[in-house]
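There is one chain below, alone, in structure tokens, taken in the form predicted alone.
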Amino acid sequence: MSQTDFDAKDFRRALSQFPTGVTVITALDAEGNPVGVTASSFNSVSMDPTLVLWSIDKGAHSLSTFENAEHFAVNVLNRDQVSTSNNFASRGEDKFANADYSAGLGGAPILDDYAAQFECKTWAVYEGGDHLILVGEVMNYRYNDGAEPLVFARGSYAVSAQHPEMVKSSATNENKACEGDFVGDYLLYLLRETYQRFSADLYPKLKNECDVTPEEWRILARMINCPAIKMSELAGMVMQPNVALRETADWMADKGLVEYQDTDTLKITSKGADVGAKMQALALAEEANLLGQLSGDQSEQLKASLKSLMEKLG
């Protein structure tokens, strides 16, 4: 196949399948004022001289702002800042208002929070088909341990994590060594664990069975019981930015499961609720058959206790 045979959306939702970080590009526009932009396009080039790349849309607002700019600040951001991509990947006029930053080296933002931060002068710009590509010498540069990294992948928010492979390995050589397991009796390393083996055995049956990626899935579980629901709402409750989630439903759009009841609103077709209630049904069968693995009275009480910890938790 050659390049002019490819489907932008099916090239994209290829590339969707290599998870990135997510990054806050940041500098200051020809008047001063500081510009910013959500950009998963990240990468190192070098060591010696330091150097770092990304890349911007040709269409961006902010496209002279970054190609003119003698410096910008990448900010890395952690798990907790969903809402700060959001932000800075919208079309708002005024995105710095609500974030808190202080000026960096030649006075491009740095956010407050992070999870890295790396302040580059400019080294090069170059063509890259739509996109410009921006190289920048590292010239500071600092980084939170305690912060947890935000991943993009599959169009989704997700959160990196030790395989649990990794960690199934790691509990069989304590147990080698000593009686005791702190991992295997460990709650966050448990629920991570069943989540793992539960959704291996589910995703490839909704595949298989529904024709639905989990990001699909994720949709239109929420649309069982809200057949048109806007895209701002169901951006937080499938933890897809806008642009991305608009990219899945457009895929959607294409299966015939949802259309546009109008430029904000999606609504499931017919096609769409016949899916979902045999998707339903088949999640259903899936956690019964796990949960038949307890007493009536476990299963009731596990749910319980998860939804009581989910509650206290926030």
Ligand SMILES: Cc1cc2nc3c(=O)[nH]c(=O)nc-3n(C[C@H](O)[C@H](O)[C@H](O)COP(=O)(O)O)c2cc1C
Contents of the next structure:
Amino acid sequence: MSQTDFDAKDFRRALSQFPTGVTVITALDAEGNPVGVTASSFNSVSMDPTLVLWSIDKGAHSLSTFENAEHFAVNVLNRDQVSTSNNFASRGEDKFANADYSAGLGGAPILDDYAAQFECKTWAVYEGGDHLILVGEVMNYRYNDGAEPLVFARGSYAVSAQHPEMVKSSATNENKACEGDFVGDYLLYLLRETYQRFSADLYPKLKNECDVTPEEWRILARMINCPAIKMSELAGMVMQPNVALRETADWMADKGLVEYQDTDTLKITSKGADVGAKMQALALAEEANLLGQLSGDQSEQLKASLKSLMEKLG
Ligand SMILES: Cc1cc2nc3c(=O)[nH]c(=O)nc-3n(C[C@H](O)[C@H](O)[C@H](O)COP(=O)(O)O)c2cc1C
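Next, give the form predicted in complex with the ligand, keeping in mind that what was shown is the form predicted alone.
Every component of the complex follows; first up is the chain already shown.
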């Protein structure tokens, strides 16, 4: 029995402030069929012996497979594997139908694509409330250090980026002994720094003045021009898995910003439209303030150039 009386939605939201990676954990069931689930609860435990852990919801279909499996494999996903994460977070269907994989230790499927892989022998299974905690001894591992890992934070998929404070602006670098400035003149650096500094200013203002979080802002910004939208379509646009999007949508419904037209369609309310308009005005004012540093022609040219670069990149 719980001693606390937390609001479950609020508690989950607090926990989601802790970013994690995303894994697909696999094993073979008693009939020898491959089984896999998306899990962000993976963590390292011990160096000697080499132990890792993760936890599985007692309501998961695959609970008994993992509880009884002698081996399991942890596939740490890379940034290009959002659809793999969504596939293994779904229930029921044959999750391996579209997956490229081979058999690893004890037959546990190892995916062809990965950021890292840990092939484990089940070491212990512990009770953990409504989850079971599975500890594995790592018998084999491999990693792809050219791959950027997929990140999950605040219910959204993300990629890791260097913290802007770690990359001091070359423009302010006082070490004049260095000739030239490769980094400070490099396109990726310029784009990332501009984005980081702009968003670092914008998001706190959106929270203070419109009371919206970055996740709510992404949803409302899409709904300004599209007042009713299918959840499955929105999930891809805002980079949230279906279950996390539903939590954000429930939260926004409690605030009166959106409502469910039916179980799969979200509709903006008049309050949501008002907040959306205020949010859009604030974002445009911030953009105008930034672009005010440039002439009108330069601003238009900048956006046109970025659009054609995006088109080229696909
Ligand atoms: C990013 C992400 C992380 C998840 N982490 C976990 C986890 O750590 N443990 C868990 O039991 N379910 C987790 N889930 C939910 C399961 O993937 C989901 O419930 C899945 O349907 C379970 O599969 P099954 O019911 O076929 O066993 C996560 C889902 C997502 C999208």
